[in-house]
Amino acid sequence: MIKKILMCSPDYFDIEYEINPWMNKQNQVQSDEAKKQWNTLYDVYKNKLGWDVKLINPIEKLPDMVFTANGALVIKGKVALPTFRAPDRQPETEYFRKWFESNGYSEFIEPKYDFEGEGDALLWNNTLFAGYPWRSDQASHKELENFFGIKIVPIQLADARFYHLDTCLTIVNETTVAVWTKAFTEESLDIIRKIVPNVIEASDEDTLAYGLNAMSDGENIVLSDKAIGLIEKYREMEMNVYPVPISEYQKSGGGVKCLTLELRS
């Protein structure tokens, strides 16, 4: 399956503010290493998997634009833009809108309530798992449901370190997801288990290595090279596994999936 995705070069990526438990202005990004890691991921997508990689221009003073997963949710060519909770990130929305408009997209919604794009909205078959409350409001789910005409399943997150749904849940394939059970309320975890036939439970070590912040097309999966247990599990499932280094991005609370926005036509 050839995916179409959007990425943003880390030209201005650093830690200028602190809006999640991972960020510390005293633990700055090594720019050369961040660029090298980003290029490695880009190479896997474009040259090893043959995915269609689009690029949005980085903007100075908007260091987190590199995390394009928060820049939108795109389903059947319709675009839900982000309503960022943190003032530091709010200017990004304008640039993402301009990119989509200049690339032929015409159906938009910018939710009234806080919503941080695909970081808090993961599509599994015809169901959209939508995370809250750390960065997105549950009230935004109704807006998304009406706009996309899709079933939304609210998922309540319980650990502030895993503030976006995509940091603690991976869509693996049509029958399988991977989760860190401690990231969810018991009720939300039960909901996931009732809906998805196969639920892989990641270890603390793999989760803290951002192993669940991953990209999969059902046959190939790209994830943190430090998530050893998950790498072995996916290989046992006979998936093609592409481990990549993401240590510089984890300093800002990001990983493989955060750096990747899927453009579903």
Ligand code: ARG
Given for the second form:
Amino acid sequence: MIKKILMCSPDYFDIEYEINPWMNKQNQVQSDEAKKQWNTLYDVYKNKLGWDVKLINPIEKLPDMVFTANGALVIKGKVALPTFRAPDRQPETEYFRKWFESNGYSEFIEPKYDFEGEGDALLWNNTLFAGYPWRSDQASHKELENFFGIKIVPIQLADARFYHLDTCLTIVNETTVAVWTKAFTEESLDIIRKIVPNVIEASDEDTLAYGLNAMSDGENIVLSDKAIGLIEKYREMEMNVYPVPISEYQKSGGGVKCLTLELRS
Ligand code: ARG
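Please give the other form, namely the form predicted together with arginine, since only the form predicted alone has been shown so far.
To see the whole picture, the full complex is given below, headed by that same chain.
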């Protein structure tokens, strides 16, 4: 399946503030390595998978704009823009809005309550799993439900290291998700198990290597090259697996999925 996605080149990617447990200003990004890793991911999407990769211009002093998954949630051409919790990231919203406006999108919502885009909202078939409370507010879910007209299943996150839903849950295919069970409250884990037929459990090692922060189209899956167990599992499922290095982005609490926003028409 050809996906249309949005990425942002890491020209200004850096650790300039600390807004999640992974970020530490003493642990700086190696810019050349970060560019290399981003180019590898871009190349997999564009040339290996043949996906349609759109680009938004990076903006100086907005180091996290590279994480386009937080720049919106797009379903059937309708755009929910982010209401960032951290003031450091709030200026990004207007740049994302401008990109969507100049690329033919016209239906927008900017939730009143905090909502950090696809990073906290993963679409599985017609169900939207929406993470809270670290970076998105549960109150935003009603707004999104009304705007998109789809069913939202709130998922409560319980470990601050996995602060966005896309750091601890992968949509693998129409019947399968992969999760780190400890990332959720018991109730939320039960809900996932009740709704999704196959729930793959990732190991601590794979999860800490950001292996769940992955992009799948059901047949192909792109994920951290350090997530050895998951890579093997997906190969056993006869998926085409594309392991990529993302260590520089993990310094910022990001990985493959965070660097990718789906543009669903
Ligand atoms: N440093 C960024 C932040 O804390 C990382 C964002 C990761 N994005 C994601 N979709 N999980 O906001």
